[in-house]
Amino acid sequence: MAAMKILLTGAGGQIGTDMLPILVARGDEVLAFDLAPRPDTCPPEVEWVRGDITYAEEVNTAVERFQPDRIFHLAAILSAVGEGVPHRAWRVNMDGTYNIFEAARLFDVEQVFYTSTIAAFGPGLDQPVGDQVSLRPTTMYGLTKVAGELLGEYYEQKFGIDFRGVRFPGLINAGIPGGGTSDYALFMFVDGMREGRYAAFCTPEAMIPFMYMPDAIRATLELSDAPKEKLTQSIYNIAAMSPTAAEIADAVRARIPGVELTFEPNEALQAILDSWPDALDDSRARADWGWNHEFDLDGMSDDLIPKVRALIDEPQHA
């Protein structure tokens, strides 16, 4: 694949610090796109632009002067966050969005990558949840997500913007948890490295997809790379594993002597977690683009362990 133009909203964030170097080191040339400040971990050769995408000044500016052949879109207000804030989830989730899209337009950018989440579906579902089901959400974000991807598709028809994206499950990677209801995974690996100790949110038996980071980065990526004949929709379910609460402690127990992982189940949390799917079906993600996860609950935290001790072991953290 030949070296892309990439503009990357969101770039400070979860998915964001991790696609960064991945994109460097396969050559693109990349503009980051945050209201956050450029953080010590972001490659030199990535240009850093502190922007709003809710302002669509900033978005045409940055999209206009840089001329991007894709757009990652990848800023968002998470679920957690979202119930707090929901006039915030709406304004960065759509608005942002929005200008998104009307600045992909403006500027005849390629493609535009977006991500969408579990949060998308509803309670009732049969599982595993495929990909063309009632989509439902009972949270801000799930509701925003939804008709991000609508309106992706509806900018794909009317104007010819090659769109595509994921549904990702909750993403568990070696940094601090922003905000997501399914931070309980992450937390149990961070604060039970860190404290010693985590009490989850959620109940031992909580089940809801989970996916590793460096699988989530893939999936992305071959995504956006694969032949425009070979995709039969635009957004696509991908999966990986689907531990309980429960497991998820019992592997981290296994890793680290001693630690401490109880349950102090928030009901507010819980609801979300109860009205998002146990499992997804991806069978259309494997049979268009071979799509492949990599990881399973024993290989990501084998992986993760040794990340998230460096992590708080660094001087910020300490």
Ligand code: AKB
Contents of the next structure:
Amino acid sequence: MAAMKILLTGAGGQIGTDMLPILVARGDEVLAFDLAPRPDTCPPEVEWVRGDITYAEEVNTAVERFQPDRIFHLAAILSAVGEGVPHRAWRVNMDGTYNIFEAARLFDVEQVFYTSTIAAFGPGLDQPVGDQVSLRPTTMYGLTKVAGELLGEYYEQKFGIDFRGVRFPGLINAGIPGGGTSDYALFMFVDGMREGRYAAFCTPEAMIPFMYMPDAIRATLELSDAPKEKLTQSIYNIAAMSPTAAEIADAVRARIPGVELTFEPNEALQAILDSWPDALDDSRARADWGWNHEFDLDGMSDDLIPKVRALIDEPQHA
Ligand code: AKB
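Show the form predicted together with the ligand, please, because up to now only the form predicted alone has appeared in this conversation.
What follows is the entire complex, opening with the chain shown before.
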């Protein structure tokens, strides 16, 4: 695939932080757009623009000047934080997403890649949950993500923008959690190593789909690069593993001797987890563009532990 110009919104977040060096290594020219200042982790080749996606002028200025081939729209307020600040979640996830599609239309961006989520689903669905089911989420985050999916399809039909995206499971990496309800898994690794203990806000039986970040980024790039004629839909479920919280805790205990992991369920957060799928059916992604995950719980845990150690040894995270 020839090098491209890619604009990444939410570039300083959990996904963007890990994606930037991978895009640079591919030879892509990257503009990172984020409210936050440029972090030390940002590769020098990346141009970093501080901007607010809820202001159309700021989005338009960046898109008009940079002229990206593709926008990877990662910026969002996640589920746990979003329930505390629903108005802000609406502004960022709805107005911000609208501004991205409008800028793509105005300045002829070829492709907008959308990061949807398991939070787009609501309770009561048959497991594993396929992509073509009724979307009845119960969180502000989830409902804005469903609307974003529909908005993208509208812009594709009406204005010819190539719109595609994935529904991510909870994502785990050696990073700073982004305010999601799935963050208990990441905290087990990060706080388990940094503090030697962590009390998860869910029950041991809590079960949702998870994915290791390298798989999530590879899925994003593979779907973004896939020939359009192979795609039978715009938004795809992708899956890798569905461990219970107790199984994740066991994987951490097996690798961090003496770590103390306990469960102190928070009613509101557990209710969000209960409303999401236990497992996803991603057979369409596998059939259409060859999606295949690499990491299961053990593979991820083995790979992650040294990365978490390196992260917490960095002075700013210690
Ligand atoms: C969240 O927990 O809100 C996110 C998600 C599952 O989309 N990580």
